[in-house]
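Let's start with one chain on its own, the form predicted alone, as structure tokens.
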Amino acid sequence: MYEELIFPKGFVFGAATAALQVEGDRAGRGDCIWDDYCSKPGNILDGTNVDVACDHVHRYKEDVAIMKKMGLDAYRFSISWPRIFPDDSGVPNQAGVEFYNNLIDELLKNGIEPYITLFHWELPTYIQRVGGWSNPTIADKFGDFARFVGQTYGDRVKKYITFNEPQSFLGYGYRRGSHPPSLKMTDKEYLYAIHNFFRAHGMAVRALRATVENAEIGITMSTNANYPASNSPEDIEAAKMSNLDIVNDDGFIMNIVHWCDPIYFGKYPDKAYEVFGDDMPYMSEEDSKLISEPLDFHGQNCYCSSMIKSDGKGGYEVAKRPLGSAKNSLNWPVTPEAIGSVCKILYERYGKPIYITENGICCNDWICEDGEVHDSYRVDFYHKYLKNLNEAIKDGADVRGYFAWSLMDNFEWTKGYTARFGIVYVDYDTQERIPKDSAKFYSEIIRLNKSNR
């Protein structure tokens, strides 16, 4: 039914999760801002929390066995900062340290390479109490955390991602107030918090370089991934223009250049100063060097985006998608063209190898009468996106790997357990795992590519 998709030799096929969303087991773990948020009625759609989640802490061997059966090359997971350092004493929680030791060893034993994300939204409560990302001391604190991770796991783990989607945890948490810590900052306050994030990223890169021999380090972004309405040169240029533009959308900044130029070029784009004026933070020479510490790859999350066309005046405008166009169960549009478009734009501008660190779809899944989960929509989604990614590679984008989001159904932030992104179904009452048809489809793609290596 679907065409075979053959990727370049060495291409990495993986799946991803985040600590808070899957781990469970609060023993020894300190509170994070999401624990605080879950404790307040009305914040989470189904009123749930992460005390159990997918019980990954106790079931990691079962989960790794599923990964191995699928043929995954890699597993991207995050380290919970409050599980390692539950309070501000600086004394590590040994149970947390050992969990990640055991998980890493189990992955390596089964031929699966670990990719560690240092921060996937799990800010310790004790850090937020002293200002969180508003407090410049967070850069040093995060650097200390990164150093501990490198010293502890760097003998076995070589792939690291400093942050996952700063646009989201800062934008929703500090500007729009719809995620914890529920702040609605002014432009100036928000831009300052972003600058502190940049400095924390740089401190983490330096710490990992100092502690991990042959480390490969990147960062994961979720910027605009707008795609052209047609193959005309005008629409292609319009889509590129829209992705590289800076628009103050009520302070919510999603463009590529504001988030990536400081990291790769050591400076904010000129347009940022035009848009935000005196609210922009000062970029000192010292900060510039710190923030732009060299990276080995760029991670990009891609789910959906807007279709763009030329406005006929040298600019761009959003094009309307046809009525009835595909959407997922969260009402997000299905836009496979976005994944190829953003990879080509990113590679052209920054020249860094790219990993798609998240891509997936939320569907209304259930166990069918035959005991299986037949998620045909997700199968089609993965094929379309992987096909477009493959075409971008053929067009010259240096894409090294792809991580399906998510390995398993889990706690989907403010949606609780009402939204399922997994390629493995989780029965939250019994914690039974059932690989969906999409897992089998993905496994077949991996098998076909391994046979061509």
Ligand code: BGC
Given for the second form:
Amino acid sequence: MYEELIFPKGFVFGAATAALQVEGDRAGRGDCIWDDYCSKPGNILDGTNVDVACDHVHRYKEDVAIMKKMGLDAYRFSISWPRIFPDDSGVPNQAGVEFYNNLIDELLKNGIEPYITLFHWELPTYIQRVGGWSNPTIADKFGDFARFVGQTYGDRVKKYITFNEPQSFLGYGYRRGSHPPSLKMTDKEYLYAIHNFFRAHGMAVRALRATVENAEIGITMSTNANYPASNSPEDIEAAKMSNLDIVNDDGFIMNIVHWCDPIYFGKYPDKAYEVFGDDMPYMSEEDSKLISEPLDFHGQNCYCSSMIKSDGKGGYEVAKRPLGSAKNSLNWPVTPEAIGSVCKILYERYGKPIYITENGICCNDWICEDGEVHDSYRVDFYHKYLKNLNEAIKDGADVRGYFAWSLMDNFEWTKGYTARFGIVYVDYDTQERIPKDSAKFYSEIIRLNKSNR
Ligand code: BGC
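Any chance you could show the form predicted together with the named molecule after that form predicted alone?
First the chain shown before, then all remaining chains and molecules of the complex.
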């Protein structure tokens, strides 16, 4: 049974969270832009904040025990920059430093490998006050933070992801204004902020290489993952073209090349200069070297995608999905074909091993009469996406691991606690954790994979 879900030997099965979404406990932690944002009425759908969230800071042992019971190989979590450095004095908050020490030790004791993300959107307020991503000094500051993390945890943690989804925190935060700090920049300002982010990434890679022996470093993107409407060579080519094309969608940039070419090739793609002209930032030789410091893997998150077909004239167009097609509770299309197709495109262009660092679905879950959470749609979601991913691996894409998003229900940004993405249910009143049917399914797949080795 589930033969289609038996992955190559060594494939890593994990689950992911992010600091702000699960940790709670603000004692000793400095404010971040999301704290400020939550405090303004109307910003968060249910009017909540992250003061308690899933109380992971106090319940991490229980959470690690759940991971262990599920048989997870790895846990991807992020380190909160303002929990480590609450203000700009450069003096670390010892309680925060200890929390991650304890979490890491607990994971290792239970045979679970930690994967650290350095930045999952919680920019310290003191950094935003001096311009955030618009101020080029952020690159050095982020490098300092990365060095501290490497020096402190690098004896035990070898896997690092510098950033989670720059297209989201910069696109929504600095261009669309729908996430903090609610800026609506011009193209030129926005492209410059992106350039500063790229430099910060490079500084972090250098800092981690200098402090962590045998570090494996990557970055997580959530670029387009458009998939072909059919298996015809024309549609496959059209989907690829759409993913690699650069379109100025009111300044919002989601294509693969704008975000990945600088990192892997040290330059912006030619098309970016055609589309944005003089608004493009200057890429000096020094910046090019910094930004393209070699990485060990590419992290890809997979959520929303469009179906693409050939327009019959050598171009591409969006194909209509059948009426009533599958969607999650936020109305995002469910498109398992996307996960394999994006891995093939990424691997063909950049040749880097890939980890799916997030993939998951939010559903309207509740506790059933028998006390369990029967999330059959999520079970089917994981089955379909994992199957599609495995097919891409068989077709030659070098995918090394997969992280379910999320380990547990948590604070879903502007949606507050209204959207449940977890494979473990969280009762926010009691903080009780209840593994959903999807957690049991995932665990069974992990067990089958292990017994097959
Ligand atoms: C983010 C997560 C988020 C998830 C679902 C990803 O873009 O990395 O933090 O919860 O999507 O919206």
